[in-house]
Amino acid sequence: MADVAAAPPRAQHNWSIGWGDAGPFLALAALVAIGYLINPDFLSANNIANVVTRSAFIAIIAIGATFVISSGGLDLSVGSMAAFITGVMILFMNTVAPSVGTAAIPLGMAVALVTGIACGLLNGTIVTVGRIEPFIATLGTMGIFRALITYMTDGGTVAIDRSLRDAYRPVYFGDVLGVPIPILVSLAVALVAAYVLYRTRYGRRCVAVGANEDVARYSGISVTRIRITAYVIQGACVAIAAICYVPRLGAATPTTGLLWELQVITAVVIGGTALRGGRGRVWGTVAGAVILEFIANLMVLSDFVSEYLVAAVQGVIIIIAMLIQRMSKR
């Protein structure tokens, strides 16, 4: 029965791209053309590389959010979670660095990943076992994670130990054959996520749960397990993004990851994933994250809109995207 319930999503999700799936990429192409007309420097190799690299953090986290939202959930804590994971990672590395040297970096990465998974497990358990609405549950953990990083930093900044900075810098500033490492990491995460969501039983069941929870449950699918796993995937993705983010600034502060949840949800919605659940688009999510960063970059390069209004523009974009989704249902 479980396989029967999972069959419809199999037909909806495949590697081919229809017109609906192509929407984010067409918008991205149009944005690139507009950017070039506004400022030819927009398409310079350095600018494109910098913009796509900066979008990698949001893209990685948004890929995890694609699983959560596809399953009918929501996670508002990702920005605070990223700050908390970053703080835990840096404090751990600084503590063990005098004893193990640069080996503290891979150890810190492992600690970050475990912390992210634990945070995702916490969110998933509160939502499913506690039967609390995802909006309320993750709003609560958002406050908890932000308070914890503020406490850990004593309201200030925790910087990575000087002995580790040079060894860690290549994780963000390095490249392989000219491609920045954060971009390669985001592509690797997207490839794995696309395979899991489109080609595995878990992916089909994840979408089935988001489409109709009651039908999925009556078909023998463990809704609790599916949703908890989605939140765990989200936590792991936040940890991977934090690992790539640390060498960029070399520190954690109470404002790290501020408003990332807005960017993440916007990227997911722009990418074609239904906010109500039941449909997920991994590659569309990646395109959505790049679109947001391109828009922010254009606001810096042009004088049309102040760069201080980036968050306002992103808010308008998610409202428009939701209106389009609603109208498409009619």
Contents of the next structure:
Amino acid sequence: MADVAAAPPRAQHNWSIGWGDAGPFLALAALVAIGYLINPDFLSANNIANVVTRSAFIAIIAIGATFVISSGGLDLSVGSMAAFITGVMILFMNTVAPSVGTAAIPLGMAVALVTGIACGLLNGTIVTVGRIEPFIATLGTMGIFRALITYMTDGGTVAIDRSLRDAYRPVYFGDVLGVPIPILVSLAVALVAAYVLYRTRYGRRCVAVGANEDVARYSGISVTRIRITAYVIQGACVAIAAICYVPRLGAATPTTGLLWELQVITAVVIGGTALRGGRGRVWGTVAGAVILEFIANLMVLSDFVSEYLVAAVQGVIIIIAMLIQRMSKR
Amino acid sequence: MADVAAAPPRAQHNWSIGWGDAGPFLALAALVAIGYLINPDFLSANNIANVVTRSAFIAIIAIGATFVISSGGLDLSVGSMAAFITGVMILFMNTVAPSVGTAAIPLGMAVALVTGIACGLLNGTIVTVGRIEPFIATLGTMGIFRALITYMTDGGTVAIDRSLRDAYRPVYFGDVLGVPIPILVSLAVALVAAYVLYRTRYGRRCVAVGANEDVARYSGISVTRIRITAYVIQGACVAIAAICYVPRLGAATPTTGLLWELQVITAVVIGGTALRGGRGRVWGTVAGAVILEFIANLMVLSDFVSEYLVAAVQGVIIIIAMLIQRMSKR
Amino acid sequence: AEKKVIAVSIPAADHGWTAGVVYHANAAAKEINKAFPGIEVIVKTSPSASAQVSAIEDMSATRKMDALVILPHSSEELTTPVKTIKEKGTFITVVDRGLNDPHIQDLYVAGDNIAVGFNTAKFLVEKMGGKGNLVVLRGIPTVIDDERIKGFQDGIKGSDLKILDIQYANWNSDEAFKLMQDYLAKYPQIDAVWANDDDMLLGVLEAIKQSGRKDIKFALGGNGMKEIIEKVKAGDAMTPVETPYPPSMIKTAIYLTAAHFAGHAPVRGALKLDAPLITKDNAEEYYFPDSPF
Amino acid sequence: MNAAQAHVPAPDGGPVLRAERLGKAFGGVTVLSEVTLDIRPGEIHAIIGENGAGKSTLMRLLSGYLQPSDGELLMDGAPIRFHTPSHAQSVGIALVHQEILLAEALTVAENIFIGREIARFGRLDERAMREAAAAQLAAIGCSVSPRARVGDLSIANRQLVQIAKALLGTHRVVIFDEPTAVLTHEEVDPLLDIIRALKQRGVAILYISHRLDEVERLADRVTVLRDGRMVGTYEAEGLTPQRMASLMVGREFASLYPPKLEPELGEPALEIAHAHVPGFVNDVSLTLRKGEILGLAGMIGAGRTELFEGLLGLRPASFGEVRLHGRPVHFRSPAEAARAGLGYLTEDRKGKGLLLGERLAPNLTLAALDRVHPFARLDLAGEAQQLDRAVRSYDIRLRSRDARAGQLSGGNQQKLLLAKVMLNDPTVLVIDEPTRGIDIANKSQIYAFIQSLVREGRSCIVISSEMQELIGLCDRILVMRSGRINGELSGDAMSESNVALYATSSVARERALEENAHG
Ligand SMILES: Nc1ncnc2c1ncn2[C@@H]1O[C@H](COP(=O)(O)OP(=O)(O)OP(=O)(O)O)[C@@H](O)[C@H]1O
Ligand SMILES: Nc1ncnc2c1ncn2[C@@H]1O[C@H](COP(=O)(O)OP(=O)(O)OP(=O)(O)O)[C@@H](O)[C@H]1O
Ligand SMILES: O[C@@H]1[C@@H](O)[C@H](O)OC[C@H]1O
Ligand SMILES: [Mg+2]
Ligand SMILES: [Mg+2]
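The block above covers the form predicted on its own; next, return the form predicted in complex with another copy of the chain.
The next block holds the full complex; its first chain is the one shown before.
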């Protein structure tokens, strides 16, 4: 079979795949162009920096969700998990601050990570060992996380100790060479995630489990372990997002993380990851998160949408973004 | 080959299906038993009637969702669709009431149905013709419906005209031979739905589309038409629920129907319908809706759960209910 | 004698202010249950209007209820159900968000939302010499939100203060932070900001601080949140005043209801908590360090 | 519409369907070109060719599943375009797919009637459908219950259900794409009878098979495809399997089976004692010796597949004892088995073997990731080399390296699967249906390959529904029936009649009972 791997067809094929993956970036570009036409301020460095920085939380959490979703799962609990981790972290830092001073901050970060991983482990275990539909299982833990933090904080509001506030502030408001730290963090997370998903054995297995559980099982892959790990990665990502989030407003409140799960899933899907599993797109997810934040920003910067209709216009734009994404796949 | 299809394995198979379907009812029975132990008032006729009547809304909407989900779709917009329909209906009735009097009520009901069907048609068209992931498409229309009604009512609140209130009241508060009307309505809807899903060509095709789209398409089924019809059924069910809902709360507000979609999907899944499609259980869905309402009721009737922890306990109970459901399938 | 049962039905903690309500309601229940052996207070929270209707139905179906203290999720949806309870002879105390039919209530305890908006507006008109550019953040579409906005608009009427923009931020500090960032990007000159609740003001202040902009002279809120009162006490230049709308009104209402049963004279009528400007001088009176709000 | 009754005579003596210079390209890659073919009423027309020759593609063009990129179709002499499969069905053209296309969550009867449910006054007539389905199934010698869930059926039974589904209705042309690949001999015969009966009624039959003896018995004419082009159409009369094979591969073709080695049987390699797989296997014990090729014969439902799925921890099972190379073992997962040196190649390549939407390299290495990629980081270059090597050693034919597994022809998928299992370098290999859908040239390669494995000192169990294959290849054959080992054959006793006897009747048990009675 000398004719097997002929060069031209291969090249062509790649090209078309390339376009398919470009979908979310095209949608993003279209949005930026429209934004500029509507209000040139949209492209001011300041505005862009703000918006992209804001999108960092959703992006980081959504990168975790890319693993869960491409392995065939779903996690509705991320929003309340974020609130829970934020709360636990602040409570912990406030408790130790009097004795250890600003060393409370790195310690708090470690606590946040451990908490996130534990939450992910819980979700993963219920889904795999309990064999419960992820939608329902994580809807359950969504209530659990939210209630626990409300309980621990008597109503859910807990502010970071004044003595720590200034030391911690740069994690959200600081920058390195002009690039805001949350952007750097989310880029780092995306780089690591893309590496893990595309370049490691784990990533291969994760996608295989999502594509066809039986094939994975017959290939000697422990479906349970892979799925649980995906939820643990999700938990760690939520923790990282929480760590960046705390200095922004310095508090966990009952509304922290509310409805983030929907934004997260939307970002992942706009980014080109298949909701049924078997296909994950880390950079697409990041683009998806930025798209969502841009849409919200545009709603404020443009003058012609009644405040009542903002949600409708957002809905329409999301659907259009998906259409652009879809169409570019042909 | 005469010996292959020996009787015993076949019989056993049937039997196990029987149990599998009994899952939600077993979970319900367990819950009722626990409820009684916690607070004997739980089983008072009055309380049971209240709870079951209340569950009618979610049940009716969830019956529609059973079609959408078993055909392989999803609809997140049902809650805001309910608010939208309620709002449109009330606005319409209030407008015509001065001229036609209480005839406004049946007219309003017709308007509600038409609106519901139109909303369903919109959802179905975006999902099938636009080929957009149902999760995203209906998340988009969720924002659209909510915003439209907020816009139409200048802030989203509209109460039913006083002149109609008393005439309309019996639709929720009345009964026939002691059975509250919403219960009768939801039974009627469930009966019709069960007939359609289990006994008609459409139902068979709906499940086939959800089970394997390719097989359905190759067998000459118009997947698009079947899916759109499922969304239209969903829209009609939301309208019926809204019609029953209006007299209870007497108004549409910006929070009407908020997060119902999650309850609806939970009811459907607890009821034994597969979230990936290909299997629908109408009566299970009804049981699921009643279970959810019983859990909420139990939270109010029991005194030992801190108010902050209610959501956590609910989450745990839902997960346990799913486990019972799952286990009975063995 | 049998215990008198007071049921308290309030929204679940869904933002700072309601968290304060839950805190004060629980505190009141504990204190009263201890202090008055003849009275039992039970507190139930509900995450939505329809859940709240269900909760009061459930309580009245399964136990005797001598009084109901309710902070309704929304006025429209709770009016009929509360009326049904009232018809069984239950004493009704309504807090904050009123019912559509005031005849239902025996006792009404509320803040003055019009005044919250109006007094803030008057302060701005005076301090800014009657002119300047404003941006406004509003909460969740509800009567309360509408009233505050209306009070504010009435307050600036006749002056040259101009509202550049007004958008919903759902009484949520995160959304307010983003919205304020966007306002700052959109308008090169903003003289003052009003967020109609303090949760949102927290986000606004953070966004202003980050922008480093100097044009904003005032950023005001409303509700009497602890952190904001502290600023007022400290003579903060940007937030020198505040209007109270204390979540502790629920506690007041529960105590008054308990007094109706424990006391010697029946308690009835309406108690409207004033919304005067809190300034550096009187801030101490409005400062409760132990409250979560 | 009644089951398998109908036939419509052709209007004149001309072909029902004619393909004229038909061609098909996928994204610029031509897989079929210039195929001209007459399909006449009342004839059985076989299409043969190597794996990937384009047979299935041609059949899909003829039945509306694919649209031609070139050429045209004529029906009764008039040009026609099939926009959808159901359009083709409505004019009387039915296709039995090579791959199984059924909804697993639905029952047999539901699957058979998808899209053409029987209803009375809008109400489904379940009984009528069940009865029609049962009749249809019985007609092709399949006795699964119409109420059974398709997902619970064996592959062979699914194939029969799929045939029953396709045969339902009125037909002028019925296309069978490797209908017998997954069937045992007992199941093949009733099916061939059905096909002949269809022919008697004037239906035109297109028949694809890699079992050339079947083609010889059945066909009136034979069309040979090679690399997407026509070699020619021949009268079947006098066309021997030998001749067919050489037309397919374009050179003389020698013998199918390698000469048997005198097995030097060594130590036991795999010993299984008292295996129980609830519902499938009942007290099975067997021993495989080092250097041995052990055959496992039996009919559908005999429990061969389940025995090994149980052994690998893929389904609940209990064992008296299992030893691998003398060491007691207990596997909880295929990974543990693979590490210990036991490999299993599934019979269900589409459902359990390959990720159809994934590229070839990830598929190849999926079961051996730790081996191919010694570090957590993927060694993509190494992986590409592995693919090259597999493509070469197993002669996997593909048009593009970027192809998805699902785009390979059925036979090439099977070869990819074999390569995948071998990547773990098993010392004991269990192959469930090794040559399902494999063309004759590749078959003989695979046989030679299996033999070279045992020559290297490995051992092999071959589960197969092709008796000749077992007889030609194995040193010893165990015959299973209803979850038990019903007999053992070796040497000259390995004959088709003996295998069939043990597979279908309870001789062994009767004999044992007899002995008990005497002893
Ligand atoms: N959808 C597709 N996209 C790209 N290439 C395809 C597609 N379907 C088939 N091919 C290619 O077309 C060629 C012919 O495939 P086809 O399935 O017709 O072979 P076949 O003769 O049926 O082989 P087998 O005997 O193995 O079933 C193969 O090289 C295959 O990879
Ligand atoms: N009585 C029966 N009725 C219907 N299906 C049956 C019955 N008994 C067994 N089966 C089906 O047959 C299958 C069991 O055997 P399976 O075919 O996998 O065994 P096998 O010996 O490997 O045969 P083969 O591999 O040739 O199909 C099961 O999936 C089961 O659903
Ligand atoms: O919930 C509302 C609160 O947020 C607002 O600020 O004050 C009034 C309350 O009803
Ligand atoms: Mg083929
Ligand atoms: Mg088998």
